[in-house]
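This document opens with one chain alone, in structure tokens, the form predicted alone.
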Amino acid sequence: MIELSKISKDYYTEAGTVHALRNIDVKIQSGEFVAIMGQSGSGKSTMLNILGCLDQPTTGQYSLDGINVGDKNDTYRSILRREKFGFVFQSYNLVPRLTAVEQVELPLIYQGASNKREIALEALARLNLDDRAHHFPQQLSGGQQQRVAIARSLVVQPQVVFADEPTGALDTQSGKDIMKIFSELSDEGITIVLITHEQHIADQSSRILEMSDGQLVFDSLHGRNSL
């Protein structure tokens, strides 16, 4: 379960002080599938980032099955970040020399594996991809490509997926099947984080978090506004 108390998050910059998030509680169950939702400048990214250990906040807790990862070091962090989550962002990500079967084979490679090309073709399989393992990212389709990076991020068999936008750039009928995809992860008992923008989106998930201006303003589990 992941749990944030009191979470805020400050930048310091010549202008003054940005509040990108102001005393979030939140609480994620296992398996929950969370559409986080706000205009640009809300504080939706920033959130991401803290749930996903790719920042730390300014002040609050941040607890991942009853451990405070704000107690822990930048290695504990970092193990999370391999070993514990995945991650799926709007621009793929893909390495233009690699072919897909080696874009998948990268997390596998940080973790040692020994049958890394096998594990790799299995999850591509699962997306339909089989026939796709040994092309570069620039001879597959947008839809195709957002499945690559979904596959790299689920070989490490992770607690967490976290979505940034990942049907942003994608045609309507290639963003109803990534959407499909992480509704049966959900299902299989790992947790989705997504953020969007499209009401449509976030519609196909279990619950909706809306941000602004840094505060959690609507949480449809509990169908309450933050104060």
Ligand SMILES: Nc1ncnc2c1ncn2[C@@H]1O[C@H](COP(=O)(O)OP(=O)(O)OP(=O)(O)O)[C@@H](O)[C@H]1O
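Structure of the form predicted in complex with the ligand, given the form predicted alone:
Below: the lone chain, stripped of partners and molecules.
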């Protein structure tokens, strides 16, 4: 279970301080499928990155399964990402010059797994990419690249998958395919936190959070403006 309390994130720039997040309090239970919505610049990505231990808050507490992650060092957070989290980004974030199966092997390399190739091919097969295993990113369509990225996030059997506008760069059909995969993952009990701009996508989740100007302004669990 994830619990954020009084999380704030400030960016200090030459133009002044940006309060990207202000006093966020939220709890996410395992198995939830959470969609985060909000205008551009409202702080969605910032919050997702903090949830995924890619970024650290300026102030506030983050506890994961009762452990205060804020106290932990970089190595601990890296191991959390490696063992428990998966990430899917709008821009796919595949490593150039690695084939699809090598992309999926990446987390396994850092885990020190022994039968990497086998596990990676299984993960690709699950996303119907068997025939694209040895293709490079530039030889794949956007939807296929995103499926490779999802396979990479799933290969370590994560507890939580964080997705930042995973369908943002895709056409409607590919977007639908991707969302179908997320629904299936959710059905399997994997916690999903997903950012989207589109209501019909958010509707497939079990809970919608809405952000505005760094604050959480709506949580479907509690009803409008109940925060």
